[in-house]
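Just one chain is shown here, as structure tokens, and it is the form predicted on its own.
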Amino acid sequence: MTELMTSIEQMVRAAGDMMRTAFNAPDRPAYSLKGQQDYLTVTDGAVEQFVREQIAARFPGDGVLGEEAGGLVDGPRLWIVDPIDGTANFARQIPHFCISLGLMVDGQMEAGAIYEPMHDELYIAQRGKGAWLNGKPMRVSGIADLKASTVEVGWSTRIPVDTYLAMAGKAAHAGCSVRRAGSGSLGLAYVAAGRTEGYAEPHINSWDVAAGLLLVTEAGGRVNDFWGQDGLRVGNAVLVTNAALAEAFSSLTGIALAA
């Protein structure tokens, strides 16, 4: 493993230890709401600060964009971090959350990892070199029948409820099993691991998907052009799928896939 990938693994595992400790503490994590269904805990800020300090020490001069503290997106090397994706789950004692950390170099995702601490699952990828789950190569599912497929449809308060319901409804009417588990990052990781066939969301932020988009492409899947239309700064729609159902999911969701 290269020094870069070793550093990424060390950072996300250490961050995961922080999350696991807080989750298992006698008192459940205290939370506040930044907005409707937009949870925030002290651990979110602590994890992001830890990752920022680690990046500054290991890769001085690199930029960082994080969910909690923001950051500048100019410069050739940019780390994109969501300290806890699935904060509502974390705050409400549901063990389905993760850290997502990706490195963008000259506008392309170079490396990324998603670490789910409660089940000790490390999803990691490097551009052109593949994707792995706990050291084993990942490949997307080979399922080619919508009626045998599972798709996750994400939702946030940034979009009308009817938009989400319409997308989920189309998938259900087509015969898909439709789910929503509350972590977009893990939703993308599950597609890369072949656990589900697709993940779609009408709007999501870059820190939620930076690592996951690379995981899916390196595992043989398809993605939309998330980075177009200033997705890095303002977010965008996202669609990731296995190869066999890519066009079908694109038609169902109305989200065009990248070439």
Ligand code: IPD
Given for the second form:
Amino acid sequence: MTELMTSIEQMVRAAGDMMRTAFNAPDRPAYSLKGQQDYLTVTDGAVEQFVREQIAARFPGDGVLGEEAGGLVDGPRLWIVDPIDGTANFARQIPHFCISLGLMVDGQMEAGAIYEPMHDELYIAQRGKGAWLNGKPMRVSGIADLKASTVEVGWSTRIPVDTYLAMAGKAAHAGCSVRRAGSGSLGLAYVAAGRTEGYAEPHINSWDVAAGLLLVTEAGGRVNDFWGQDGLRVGNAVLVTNAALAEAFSSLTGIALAA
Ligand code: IPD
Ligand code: CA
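Same protein, different condition: the form predicted on its own was shown, now please give the form predicted in complex with D-MYO-inositol-1-phosphate (IPD).
Time for the whole complex; same chain goes first.
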């Protein structure tokens, strides 16, 4: 493994240890609400701070964009971090959350990892080299029939409820099994691992999907042009799918695939 990939693995595993310890603490993670259904725990900030310190020590001069503290996005090398994706799950004692960390170089994702600490699952990818789950190469599923497929449709208060329901409803009427598990990053990782066939959300932020988009393309799947229209700064719709159902999911969701 290259020095870069070893560093990424070490950072996300250490961050995952922090989350697991907080999750298992007898007084359980205390949380506040930033707004409707918008959870915040002290661990979100602590993990992001830790990752920022690690990046500054290991890769001095690189930029960092994080969910909690923001950041400048104008240098050639940018780390994109969501310290806890699935914060609502984490706060409510549901063991389905992760850290997502990706490195963008000159506007292109170079490497990324998602670590899910409660099941010790490390999803990692490097551009042009492949994607792995706990050391095993990942491939998207070969399911080619919508009626045998599972798709996750993400939701947040940033979009009207009806927009979400319309997307989820179309997928359900087409015969898909529709789920919503509350972590967009893990939703993308599951497509890369062949556990589900698609993940779509009308609006999501770049820290939720930076690593996952690379995981999916390196695992042979298809994605939309998330980075178009300034997705890095303001977010965008996201669609990731296996190869076999890419056109079908694109037409169901109305989200165009990247070439
Ligand atoms: C959210 C989760 C959720 C997705 C939202 C995200 P958070 O991030 O990934 O599944 O639907 O768009 O904002 O609040 O858990 O970090
Ligand atoms: Ca998030």
